[in-house]
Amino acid sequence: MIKKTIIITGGLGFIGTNLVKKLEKKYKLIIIDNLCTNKKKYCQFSKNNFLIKKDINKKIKLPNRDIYALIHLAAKGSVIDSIQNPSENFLANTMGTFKVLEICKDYNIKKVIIASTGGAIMGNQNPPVDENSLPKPISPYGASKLSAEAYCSAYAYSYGISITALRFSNILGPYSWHKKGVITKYFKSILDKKPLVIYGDGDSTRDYLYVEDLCDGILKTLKKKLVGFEVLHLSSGKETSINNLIKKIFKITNTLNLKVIKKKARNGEVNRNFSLNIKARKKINFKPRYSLDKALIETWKWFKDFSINA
């Protein structure tokens, strides 16, 4: 049977690496990545994958025109970085998405999945949020993702492309050593025996989802026939505070007497966030299987192994 061809932008990043490993046996993959994470050594991919070493804002020529779908993961994902350098964030997320949509139009790619965000796009609203909540971003990162969604909606209806924006919650799992999220920072601090830092009082909350559950959601979206522009929240649907997260991490890592430092809360970061995944359950049969405890255990195992072999 002839394998269908799928493009994955950002395919050598955290989520991209996990997704490529999941898809490469069933599909031919074209990976577009600028290698900015410098973590190509994470794992060895199939030799059948075609790698284009380019930034998505550069002119990209595809090796063939018979493309089944495109999954757009390439992005600048840090809220704090977006405040420090909003123009770079705009170019990567808004302009980058526009360039990807132009590729889809030019190569007649009719199925697109784009990574969005379930937290930064919403701002400070009373959770839980869902697809009917009114986005009100408080950071350039959130604004860039909201504008990217708007372009996706416009291209879906202007050019007959089926586009689904998947709003990810806070994702954890293997191949996230280069990320700037709180779980990566805490695991690295524990490995280095350094204090853990909390910005604010520790009562701020997030929705955490294991990367394997996320990739399952992407795969189910890929297989489902969705028409026009859709938005789906891929989340656990559960709220966890930073204070509670640290307690879980200390227990899982068997860490004793490591200092916790509290610093001033940072601009752009939402106070509370978690989202409902009811629509995703109905539309694509999305069913997260990993509890936060199990996800932390698996992620910690990977961090320990990677720190030894890096």
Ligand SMILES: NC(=O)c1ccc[n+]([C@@H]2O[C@H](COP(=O)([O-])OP(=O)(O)OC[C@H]3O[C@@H](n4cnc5c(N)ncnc54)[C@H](O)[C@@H]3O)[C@@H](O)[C@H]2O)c1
Contents of the next structure:
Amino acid sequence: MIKKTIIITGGLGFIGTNLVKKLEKKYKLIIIDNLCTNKKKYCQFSKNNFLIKKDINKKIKLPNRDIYALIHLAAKGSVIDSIQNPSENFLANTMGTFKVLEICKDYNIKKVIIASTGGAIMGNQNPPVDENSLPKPISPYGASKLSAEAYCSAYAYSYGISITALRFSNILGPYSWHKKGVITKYFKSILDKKPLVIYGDGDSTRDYLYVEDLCDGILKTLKKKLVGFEVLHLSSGKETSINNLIKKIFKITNTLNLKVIKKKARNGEVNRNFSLNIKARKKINFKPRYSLDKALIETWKWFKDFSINA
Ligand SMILES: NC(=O)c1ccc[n+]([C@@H]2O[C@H](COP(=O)([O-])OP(=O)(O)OC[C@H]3O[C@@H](n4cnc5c(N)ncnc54)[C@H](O)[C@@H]3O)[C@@H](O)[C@H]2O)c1
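Form predicted alone already given; the form predicted in complex with the ligand follows:
Below is the entire complex, every chain and molecule, led by the chain shown above.
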């Protein structure tokens, strides 16, 4: 049977690496990545995959014209970096998405999935949020994702492309050594026996989802016939405070007597956030299977193994 071809931008990053491993048996993959956030590849992919090592903002020539779908993950994903350098963030995320949509138009790609965000787009509002909540970003990163969604909506209806924006919550799992989120930072601090840092009082909350559940949701979206522009939240629907997360991490890693330092809360980071996933359950039968404890155990295993060779 001939395999369908799928493009994955950002396919060498954290989520991309997990997704490529999941999809490469069933599909022929074209990966576009400039290796800007993650300088090394985590693992060997199938030789049948085609890698285009290029910035999505540059002119890209695809090796064939028969593309079934495109999954757009490439982005600069740090809220704090986006505050320090908003134009770099705009270029990668908003302009980058625009350029990717242009590729879809030029190559007649009719199915597109883009990675958006459930927390940063919403800003500070009372959780839980869902697809009907009014986005109000408080960081350039949130704004870049919201404007990217707007272009997706416009391209879906102007050019007859089925585009789904999947708003991810906070994702954890293997291949996230290079990331700047709390779970990576805390696991690295524990490995280095250094204090854990909390920005604020530790009562701020997030919605954590295991990468395997996320990739299942992306695969289900890929297989489902969706028309026009859709927004779906891929989240756990559960709220966890930083204080509670640290308790879980200490228990799972068997850590005793490691200091926790509190620093001033940082601008741009939302206070409380978690998202309902009712629409995703209805539309694509999204069903996360991993509890946060199980996800932390799996992720910690990977960090310990990886640290030996890092
Ligand atoms: N990880 C999370 O918790 C999370 C949460 C919400 C949304 N997202 C979104 O999911 C997507 C993937 O996130 P991730 O955690 O895997 O990030 P990541 O940084 O690990 O991966 C992004 C990849 O995109 C590549 N890239 C960045 N800019 C590029 C450009 N201009 N041209 C070509 N390649 C480029 C990087 O080299 C990297 O390999 C991003 O769009 C991110 O905003 C992630």
